[in-house]
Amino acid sequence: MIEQAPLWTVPVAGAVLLALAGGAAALRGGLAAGRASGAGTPGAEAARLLVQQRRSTVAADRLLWRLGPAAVCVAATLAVLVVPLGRWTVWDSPVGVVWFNAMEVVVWAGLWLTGWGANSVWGLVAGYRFLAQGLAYELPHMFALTTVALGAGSLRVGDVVAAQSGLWFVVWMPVAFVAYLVAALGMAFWGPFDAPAQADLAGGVGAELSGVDALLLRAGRYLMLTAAAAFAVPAFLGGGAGPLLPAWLWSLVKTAAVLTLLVWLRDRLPTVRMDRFTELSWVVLLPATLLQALLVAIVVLVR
């Protein structure tokens, strides 16, 4: 049974999200450097960007340019408000699944504004790359979430967790789970779907960013990846269900496991070209998620 947490837990949820994202950044730093631990590297990079002077470009839309990276951080933070930690959630919304999906759209706007606001060709092209990427993964992602809501008979995240008391959704909705993880990598513009931020466009949407703005974009990327990993727990992995450990600890353990998998995949898979990702999504992922939704609908009707 998921219960509404007191209002004072909002900063706690933000702190947990930040800690997990920091852990992901440290893990990524360790993997990139070929060592077991990258502790200290993200902190040093953050300190460097904090004291770095902001770059200016000719005829930039400064307001929208600054708002873009901040919007990515805000979207990730708002998305986790409906994610339960054990049996507690900050916001037990009756449309929590829709709310999470809506925050993803804010990321679309944030990335595109970041690329467009700088009045730079590299950033603009990368911004449109992300929109194309979004069109590729959004429908499979939406149908994956729809399948979850269909199986639970509710859009409330707490009801989704309760519906998995006998069998986790990942067991009988494996296609939806895989599609969700692919979309999670896409919405965080994380490898192999990191083309909008790739070096072939001199840094992509962040080509002209420096200082605090660059720090916000990088932080937003890790926060969004963490938020997506956290939502996979109540959506497919039974929430805080598990033996021996308290429910809140199981939620953290499962989130960390999914997050580690997503971070690890970046160095194991090459960047996928946008046209090939779009083709893969429309030819394979979308029909597969539709068939998964149909199967779940039939099971729900006959049981």
Contents of the next structure:
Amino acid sequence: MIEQAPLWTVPVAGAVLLALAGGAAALRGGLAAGRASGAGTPGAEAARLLVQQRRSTVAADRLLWRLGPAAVCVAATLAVLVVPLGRWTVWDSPVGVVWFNAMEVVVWAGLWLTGWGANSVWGLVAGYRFLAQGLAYELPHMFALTTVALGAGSLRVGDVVAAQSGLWFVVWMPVAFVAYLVAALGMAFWGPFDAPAQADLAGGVGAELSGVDALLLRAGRYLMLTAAAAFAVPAFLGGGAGPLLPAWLWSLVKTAAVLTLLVWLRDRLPTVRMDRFTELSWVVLLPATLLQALLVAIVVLVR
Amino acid sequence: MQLVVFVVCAVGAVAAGAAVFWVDSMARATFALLASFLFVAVDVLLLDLAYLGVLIILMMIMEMVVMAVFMIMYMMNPAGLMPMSMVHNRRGSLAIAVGTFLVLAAGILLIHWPTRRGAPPAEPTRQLGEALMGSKMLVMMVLGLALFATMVATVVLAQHRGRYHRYGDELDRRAPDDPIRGGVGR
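Return one more block: the form predicted together with the partner chain, after the form predicted alone shown previously.
Below is the entire complex, every chain and molecule, led by the chain shown above.
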């Protein structure tokens, strides 16, 4: 059902990701307009950062510092290669689910490098905050993905979509879906999990960034959020399945819907401290996802 | 094409591995080691072992980032302000490294390798797994359980504060008394 698209579609996938992320940034700007001031439109802000001169700090580790924000952007772009748009996928990898997980983990390295490289206490603390948070959300996230692969009997994203032709996974794996959304917020350090980029650290990981690097980190955050929303569609929401509209349009509509929910959640929930989230994650979320995986395993065995 | 990718990644892996001992910062050493592992992962992908290759990428990134946290905790050198060296016993280690390389390279070149019989299997990862564990699944599972129990037991024994600290001598405290409050139910 899902087929491999020709190689020239790689930039198309990147463009679609960028367009959706830009839309998310514009939506966020619109939602925050009543509260925050000074935030321009995404386009104007990007242009401002592009011409801004790069500042540096004393004894910064330039190489690692520049690598960090770029790694976040690259990771998000590589992650969407396995996400199908309707009938086509840029890379029909037999281990697409694992690939998405691996690219999402690149953000760990990217954020830590960004925080470390500046040789500034704010960034350093923020980098460690993200790792603490990452260790909390990663296992429930992995078990959510495992549950999806278990239900489909395959790690190929195309097979996962095909397995939902009767019933979407979100219906009988709701706990995994919730855990996935929590992790999606976590990996983009978004919403209640934005402790690594909080005002109490003067902006956290991005505190010392300026110019292109600041642009890359902010863009990377939206790109990662978009990539996570996009992967939720084939994993839980039936991929391009839907009435009337063509499959590719359904994929886009569903992605936009999940993305809107994630963006909207940001100002509705207070920031959760990493240590509280860690306990919640290990004591509540992890057993819940394990039970969900057990349930799905039993269903798969008996049917 | 495959040969080019292989050569680039093989040389890259060795170069990044050497860089681990060249750089003067723990952070750079860690990420040089990560780069080396990622090059190896691409070479594993070339063998059509898609799952293993992607798994190496996934596990090594997590491992190296967590390692960076601990290594820097013990060997603090903020962004190269206090240069450090990864090299100890310079002459001895050089001799061991060159010797090992020569022995292995000589082995590769001198051994009379058998020619391939039949075609590669459809799912190499599954075949590899079955060859490794097929008849020993029970042993592996028992071993896994024992290892996991050991880990949990070690953590429990190493805990500074046990449940009597948290819930009182009679275990009758309703909310645990923790140095850092917060989390579930508090």
